[in-house]
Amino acid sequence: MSVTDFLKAKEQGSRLSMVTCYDYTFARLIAGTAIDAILVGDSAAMVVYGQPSTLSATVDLMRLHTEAVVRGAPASFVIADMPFLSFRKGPHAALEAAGVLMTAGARAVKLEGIDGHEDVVKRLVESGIPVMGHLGMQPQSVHSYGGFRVQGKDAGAAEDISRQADLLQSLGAFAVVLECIPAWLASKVTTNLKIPTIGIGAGNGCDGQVLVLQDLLGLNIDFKPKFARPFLDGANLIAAALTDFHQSVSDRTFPAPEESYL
């Protein structure tokens, strides 16, 4: 997978797969599928970390995990969130930013937003460093937002998206995430661009899909918003493989003299 094959898959109406990864094991497990690409997400600071919100991810921290991801995925398109204000500060700390990312192994950086750093889209984009967008619900802005909410409910805020999609196109951002706006918008941004959007929570009419993994997995038993269906039942499945330990441990059944050294 590659920057082109993005623009392709949006050419020839194929779907594009991406999933959140921060460390090496899981890295592994997605490599052997044919998930499209690896976002490791400044979503982190929540997932792994327990942090309420993404805003302490640093620079160093998603250094750690894009690293990790990439050694247990080579081969795969990883693409690693530029954290909270590290593009806010202009072109010369962005640039310090996505380098400490790139050579961390990641094939793109992430964003969001865009009003009042265009021109660190543009410096990135003009040296060489691949530039994805996001836009709708941005994390890192929950506290402007009041908490995490739903954006482009109305005609303004809508039509402001729209406007943000098509100036992060024309700086060269090849591909935009949208979270967490109404499907209709999902759609019209979509069709109005030429390069791919990414939806999460934004309904079906995107050209691709994003999940945090620990939500595809069903991991978090105490977090299920409305979009983020979960494809196993990991909580349960673990916490039964941990009972079992626990229940083998106790009566002696673990380990066996197969599982033992003589």
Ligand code: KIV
Given for the second form:
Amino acid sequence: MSVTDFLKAKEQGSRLSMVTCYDYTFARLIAGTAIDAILVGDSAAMVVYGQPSTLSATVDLMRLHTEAVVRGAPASFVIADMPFLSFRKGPHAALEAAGVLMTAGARAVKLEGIDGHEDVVKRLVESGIPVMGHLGMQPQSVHSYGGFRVQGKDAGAAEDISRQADLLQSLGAFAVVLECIPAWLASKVTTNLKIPTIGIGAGNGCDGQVLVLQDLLGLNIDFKPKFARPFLDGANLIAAALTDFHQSVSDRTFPAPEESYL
Ligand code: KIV
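What's the form predicted together with the ligand like, now that we've got the form predicted on its own?
Let's see the whole complex now, leading with the same chain.
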């Protein structure tokens, strides 16, 4: 997969699948599947480190996770999130941050919003760094929303998201994530754009879908938004395996002779 394959997929009407990943072991498993792209999301701050938002993710943290994922999935199309404020301090600082992520092995970066950093997107694209946009609910703006809330519900807000999507496309973004917006709005944006849209909580009309890996695997026991379908009963399977291990240690059936060095 590459940037041009993303555009080709849109032209051909084939849907794109993307999952988040933060570590080497899961990256290896994803690399063995047909998943189209891996996102090293700044959701790492929440999913891996238990923070209440993505704001604590830093460029250095994203570099470490990007390196781990790329080691596990060297042939995959890996996109790294530009963390909070790393692209809001002007084109020079943004180029430095994106450079760290690209030299860590990412093939593209993703950044939230567009208003106020149009020059940054343009400069990154001109510098040969593919940029994926992210509109709708932008988790790095959680405090200005007053919580993680669906965006674009009224006509004005919907119009504004459409405008931002057009702007991202005109500045050279190769795709855009649409997060937590009404399905009708995501479909409209998708129809209007030549670049693919990747939805999360944005209905079935997008050109692709992304999920946080831990949600997809049913590992997140206390976060169950309606868009995050668990494709595995992961939490219960893991609990059962751990209980089995504990029981096998307690009743001395683990390790068996064939699991021991003689
Ligand atoms: O950081 C992340 O996981 C994301 C996805 C929700 C798209 O940005």
